[in-house]
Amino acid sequence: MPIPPGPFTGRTLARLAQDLRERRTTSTDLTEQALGAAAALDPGLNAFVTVDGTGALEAAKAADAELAAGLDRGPLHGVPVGVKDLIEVAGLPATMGSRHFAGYVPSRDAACVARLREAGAVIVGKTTTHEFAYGPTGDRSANGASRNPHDPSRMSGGSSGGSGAAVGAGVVPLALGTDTGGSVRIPAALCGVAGFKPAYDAIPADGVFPLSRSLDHVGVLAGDPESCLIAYRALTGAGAPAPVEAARVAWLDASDLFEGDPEVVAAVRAAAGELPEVRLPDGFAEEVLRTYRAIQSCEAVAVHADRMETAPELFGEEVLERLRGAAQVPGWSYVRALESRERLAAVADGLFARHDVLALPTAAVTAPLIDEREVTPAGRPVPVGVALLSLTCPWNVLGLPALTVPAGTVAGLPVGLQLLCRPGDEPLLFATASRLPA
């Protein structure tokens, strides 16, 4: 059975901001609603590791007092937000989804959290992450599996699974996540919400525990793409975009990257509407996926090598196995991958030569069952991680802005449409999303 919709289901950030300023609600009211929903719904979701009721209510009262005094920090002022447990929040535990960090409480905020506070947002709590963000499924964490609000027997997706579940269930209207190969976009798509991975380093990663430093991106999840844009602007200080003409949009045939479930591909393509089609250049798919795996593997092992040697028993079995496999990747392949990345960036420019925005599915399958490790999207068995990551990870290699938006359902489960653009063309990306059928 689906999780009952929470209080923020269908409520956009723009509407919440308007209601706060027209005094139809208060930050205290909104925060109490979020805390109440977390208490009522999280036993079935496991979206949160920590809920900070006392701190959230104190921040909400301060936000109300500021608004009443005429101090308006912007559209996030007074809005309750969840923060992925990979991101440091001063005074709240940061477990990284692992027993290695049991009891760790940072004394400072990550840079992105500091920006949230400066924008007046109210941090409700920390959301469940796949252990060390090293997995796209969201069901391997010291906190247990985060669950899909549309069917709790299924994955939320990962690694920002708690953020996807919390927003998808309407517990909060906005959450922060991180994305190394799809970890914002995959849970957003599987949970039926919007998720935005900005260009590389657009939102600073200082104070965010790394998985792969040159692939990691901080991103946002919200119920709709306009809310993602509002949050992105608040976190980056970007000004209001000037009006833009309709973008030149094309459908990217991603079958070279991964042969997805035909029903998912058909549903997403129908949501995208009639578009011209482009194909990936010969050899691009193989090279970009090989480059991603080499970079992520070597950088992840660099982060965890000491822990692997001194306390391997504190890792979950699956993540330790992945790290040990990654440790077998030779150093020379990392150097070659960095060189390959430069070539791929030049080739990617060609994909945008005649188009501003490219559209493709976000994930090539609907949410698998929790603990499922093999799926058969096109009649052949493949690892679940490959099925979830193959259409998202190339854009981390290239540092491209990527937005996923809800694109209907298949067999009652959400699917997502992914939109890509070059850095600097984000206004065209969001303008495209705004013109999609609701």
Contents of the next structure:
2 protein chains.
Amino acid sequence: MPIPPGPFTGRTLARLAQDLRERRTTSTDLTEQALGAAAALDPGLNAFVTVDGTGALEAAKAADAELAAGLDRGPLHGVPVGVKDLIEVAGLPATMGSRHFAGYVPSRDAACVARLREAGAVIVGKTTTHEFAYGPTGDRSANGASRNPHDPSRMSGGSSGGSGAAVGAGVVPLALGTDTGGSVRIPAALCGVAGFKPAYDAIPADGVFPLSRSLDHVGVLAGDPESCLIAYRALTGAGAPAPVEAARVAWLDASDLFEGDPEVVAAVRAAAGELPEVRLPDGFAEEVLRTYRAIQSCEAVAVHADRMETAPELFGEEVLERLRGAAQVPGWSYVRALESRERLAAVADGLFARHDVLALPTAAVTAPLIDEREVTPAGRPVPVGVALLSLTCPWNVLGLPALTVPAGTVAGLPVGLQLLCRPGDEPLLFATASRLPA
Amino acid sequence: MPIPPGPFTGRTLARLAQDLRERRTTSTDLTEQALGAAAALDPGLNAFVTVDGTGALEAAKAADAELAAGLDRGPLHGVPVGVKDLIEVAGLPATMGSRHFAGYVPSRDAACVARLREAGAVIVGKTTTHEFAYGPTGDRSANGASRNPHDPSRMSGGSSGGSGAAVGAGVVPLALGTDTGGSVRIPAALCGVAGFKPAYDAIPADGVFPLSRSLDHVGVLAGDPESCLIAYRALTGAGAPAPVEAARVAWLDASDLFEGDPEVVAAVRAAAGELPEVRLPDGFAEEVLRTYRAIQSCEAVAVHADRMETAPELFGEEVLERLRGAAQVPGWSYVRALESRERLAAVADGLFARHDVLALPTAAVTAPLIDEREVTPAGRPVPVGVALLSLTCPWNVLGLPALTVPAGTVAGLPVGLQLLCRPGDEPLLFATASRLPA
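With the form predicted on its own done, generate the form predicted in complex with a further copy of the same chain in the same format.
Now the full complex is given, and it begins with the chain already shown.
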């Protein structure tokens, strides 16, 4: 049974901003709606680790006072927001989804949270993350699995699973996530919302617990791509995009990366409309996936090696096993992976020579069941992580901006269309999203 | 028995340039002297893998013709030069000191060789390198050990052992080397000449066979520091240094890095004159040496992994064993080493806040015997590689300019004084060298 729509389902940030300025609502009202929805819906979703009712209402009152006094901080002013529990918010527990951080309360805001506050946003609470963000399923966490609002027996996707579930259920109109191999885009796609992973380092990662430093990206989830753009601009200070010519868009046949569920691929392709088709160069898919695994493995263990040594029992079994496997990757493979990344970036540049935006599925499967570890999207069993990550992680290796937008449903479950561009072409990316036939 | 002085012993590049321009000699004459000395002395030194008499005399004639016609390419014009056999010279074999490259003849010049030619230098031949430059002793090479001109039963040092021996014996006035952990400075010091490892990437490494890409530096060896500066300027296009104030020089007590032979340390310190003393911050020495080993190991295996798999028998035993050990370093250690390098660079910056130039021994031992694998400079046995590298490799980790200058002898064997500065302060470094009391 799907979770019923929450108070923010179908409400864009642009509309909320207008309503606030035309006095049809207040930040306090919006915040109370979010808190009420969290109280009502979260038992079925587990989207939140911490809800900060007191702090949120205080921030909302301050936002209302500022707006009433004519101090306007822009489109996020007064808007309730969820923040992934991997991102530090001063005074709120940050568990990182791990028992290692039980009881940890940071004293400073992460840089992206400080920017949210400067933009007047109201932080409602911390959203569930896969343990240390090390997994795309969202169902391994010290705080329990986050659940899919379209079918709570299914995964939210991860690792920003709580953010996907909270926005997908309309509990909040916006949430922050992080994306190392798809951790913003996968839950966004599986939960039926939009998610944007900007270019590498576009949103600063200070105060965000690392998974794999050279692959980690801070991103945003919202109901629609235009709202993602608004949040992205507020977080980065990016100017209003100049009106752009229609982008040159191509469909990227990504079957070399992953042979997905044909129904999902067909649905996403239909949502993208009629497009010329391009393929990846020979060998690119294998090399980029190998490169992703080597980089992520070594960088993740560099973060966790001491905890693995001193307190292995505080890890969940699955994450500990993955880390132990990752610790076996030799250093020279990592060095080669960094060299591959440079080669691949040059090749990818060529892919964009004749097209500004490439379209492909975000994940070529719908949300698996909670705890499912093998799926058979195309007749052969594959590990669930491979099925979820293979179409998103290549763009972390390359640091490319990547946006997922809702592309309808297959068997009642949402699927996402992923759009890619080169850094600097974000206006073309969002313009493409706004002109989709769907 | 020392090798008798060669034709270039005691002749600076400045003096050669003057003699050429005042018609007291010709490039052909200088080149014939170098070729003659190589023929006479190299049987005892093994400094050269390849001597290119024909090519050198042709280049010398062209240089003479240009000079006679009034085309002056600057201070290297007409000067005979040796080039380490790890650096590609079009048309000459490049063995890399390895049987893997037996018969390999590159068709293009390395970037630094192209610059030598543009500067009018005459390439006399290729100098012996330790196998793949992977060792500081110079006595493991497919081409045999290079020998110390001051005592041919002893090591030249390495890996640019042939360059050290050729300049040390006065066969050529200048040679190119490469330095990943001390491979220019160690043979220079052990052979009684000057050697300069510039800042990272100051001389381009294109066409130089890599040992460890982020630590590899191209450098120069000559009889005296002023000649190194002349060659460095010719290779980089660096302008004439403005007259500089006396540098603030300190003696760096490097005993945390390596407890050297007290006689060597005392001799070098005496050569440096009266200086204030500084120490490394606590923990710095251990961290920088660990960082060096992790980076070098992983990057070296990244270069050689395929050869190790397909043709291990073509490696020398010692180098293969080292590579196999290096292949065991896990990727996460490499990631941590890169993080350490950033931290250490910040600390090193602090070291230079009150001093422009730091002075310490280049190696705190004199040249060991060929094949000696353990030395006891301070009462305890240590591996020869540790004894040779520990005072030079930290500055490769940090990419700092480092110059070694002759600092007299201990028991008849040369010792070197090492001077360090921050990139950009090279004029202060060379000014310090020119004002040494010795």
